[in-house]
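What follows is a single chain, given as structure tokens, in the form predicted on its own.
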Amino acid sequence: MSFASRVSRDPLFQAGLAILLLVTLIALAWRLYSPWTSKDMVGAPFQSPSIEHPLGTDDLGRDVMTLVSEGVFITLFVGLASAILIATIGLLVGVTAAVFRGLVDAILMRIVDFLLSIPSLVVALILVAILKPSIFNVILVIAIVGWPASARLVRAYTLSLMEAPYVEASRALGSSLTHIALRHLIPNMTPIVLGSILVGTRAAILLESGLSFLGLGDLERVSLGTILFYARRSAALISGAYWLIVFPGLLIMLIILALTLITLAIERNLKVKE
């Protein structure tokens, strides 16, 4: 059975992708359904849950359901992006390491070991300050904290491959190491790419939701993140309005558990392969 089939018929993998859809799902048939936007003032200031407002409104009326259902892919839209970039850098920056050794393999581990020993919340507080906080600054503000990590992890699995029977059948074919990783090393990172991508996407959603909720992130557009500091700034837990707090909050905490669900498929199921 192929690694696709043991990860597709894993109970955490079915469950991890049921929350991931329904929360999509429920989010987009909003949209589609609401004649709302994000901006739009259409109740009484924290009005609670009902039935034309599912979520009740905020500090200044809007419709919460409205903005959650927008928040969900301007979240879902950051992690995977900056997931993206971070499993792009980390395999080349990972492979380079492993496969050249010596002193690249030293420089780039060390600059790796630098980037780890910095607490990435304080790293990424510096960098969204200098920079102006847009939705593709926090994007690569994250890549650039989220990819070391991935590089170390990566370039453990290329040190395994490098063992292989068919890696050494190459060498002794007197196949080039450039020639070694892009033929036979990088084509067999798929599970450990889409592992990365998985946990940097897991990483970055929580990353960005705690930027925003500082009110670092692009306020411009509304993440689950952002919901989060309207609250706090609107004072909406005092006022008794924790519909502001409780529904992002959860939605929140069911992503990073979908996401969580199936990286430990895919780990699970890696190891098997192994």
Second form
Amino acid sequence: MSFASRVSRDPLFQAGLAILLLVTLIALAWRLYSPWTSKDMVGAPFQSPSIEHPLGTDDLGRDVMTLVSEGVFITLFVGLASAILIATIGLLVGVTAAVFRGLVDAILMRIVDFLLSIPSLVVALILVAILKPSIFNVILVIAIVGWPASARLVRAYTLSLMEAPYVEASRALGSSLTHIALRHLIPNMTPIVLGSILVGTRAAILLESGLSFLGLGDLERVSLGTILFYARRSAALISGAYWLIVFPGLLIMLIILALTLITLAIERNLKVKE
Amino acid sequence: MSREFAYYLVHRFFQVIVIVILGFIAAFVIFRLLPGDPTISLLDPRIPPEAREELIKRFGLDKPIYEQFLLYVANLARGDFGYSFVYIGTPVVEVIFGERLFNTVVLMSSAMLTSAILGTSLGLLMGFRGGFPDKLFTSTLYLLASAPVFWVGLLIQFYLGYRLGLIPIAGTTSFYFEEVPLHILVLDYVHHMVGPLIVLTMFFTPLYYIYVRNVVSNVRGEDFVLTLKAIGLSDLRILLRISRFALIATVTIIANESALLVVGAVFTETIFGWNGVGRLLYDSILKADYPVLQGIFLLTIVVVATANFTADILYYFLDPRIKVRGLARR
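I've shown you the form predicted on its own. Could you give me the structure of the form predicted together with its partner chain?
Next comes the full complex, this chain leading.
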């Protein structure tokens, strides 16, 4: 059975996908149904959840359900965009290291080891502090701290591919290493790249939410983390407006849980020799 | 000391040195070459003009970049990490070390110790036992591992602090100016630590639990365990044998997370106003205090390197497979 069909039949994968679909469909439905945007002030501040405002209103009288349903998409977009960037860099570096071995491999892997050993949050915070807090820079920073894990995974997988009979045959015929990498290795990397993207999305969303929670994200494009940042800065806690804290965080947790389940399904169907 | 051990030590030490060198180069590159270089922050109105001249000369900012790098290394070697932009006239070393580092180390070591013991023992037990309790605990802890730490922090602060009034809402102490007896001061300090400690324990425990549980669960099916069972060893005896694998897993996680011992928990410290290095990191970002940021970064590198080296030495004694591999490589 192919990798894709093994993963898609895994109950963990199905559960994760169901949660993701549920969250995005509800958010999408509310955006189509509700007449408001996240910039509209639609009622009195700090209203508790009601039929009209299912998740209440915030300190400026904005509808929290509207904020959250836009936030879900910003969060998912930043997560996915960073993860694609992470997987691309990881693929290039990982394949290069595994194919050329020797000095190239040693240098690249020492850099990877180094970046993996320092806490990514510290590096991300310092980089975000130096760059301007735009959505593009947040994606860039997440990619900078995220690629080493992907590169290491790709390298291990490539090394196991290098032992495959067709690669050996190609080498015996005198193909160059670049030819082998482009012709035989990269086309066979689909599972690991898809896996890399999903694993990366989980880490990226956690990091993005964290940066936004600290007010270091793009304050124009309100993600779930940014809603929590504003909630904490406004008098939500002291006013007892629990809905401003509980629901955005719950959504982040559901998204992370879904991606964790999918990651687990991928990991157990993908046997990589370390 | 055997020859293999000496060889192993030197090999690992070399890797640690590489980490430190790369870290110092990275710090130099990040803080000098990227946009937002020190000359921009020197235009900061908080810094008087004569201090600016002095700083430019001192750090050789008018010199070519490789000379700047040499000067930078020389300054660091003398233990000179520069001066804070915010706490004007205070050396970076004084801003980080002292009270803040103390608060962070107390909080983080308590949290990491509690979680390591809780997570390892639960993981060992559940991984060994299997069945329904294992499923229940494992899924609960996966759920907990999915909750962002800052969200858990806000919830604990809201429900235990604002709603129930069981813990102080924020701060490290209630007595900033008054003179009070030591035992009251300590009790008050511990009381302030309850909230952050709960949050961090909820954050760290799943890490240990999930790793240890998976390792033990895999080991359980191995041939030597079946042999031990066949010989008629009691479950407790077998559990003790297996606990070695759990211990290796625990050491790995402690080594991986050790940097947090010093950098602290940025989110938790910020939410609870805990006066530690994590909050200093956040404040320094908001106030663009680059020398302090650089100091925290370099401190992190040194701690990471030391922790990795210590963990490698521990592995050597805990994991017999390493000896074999070390010999094979030679």
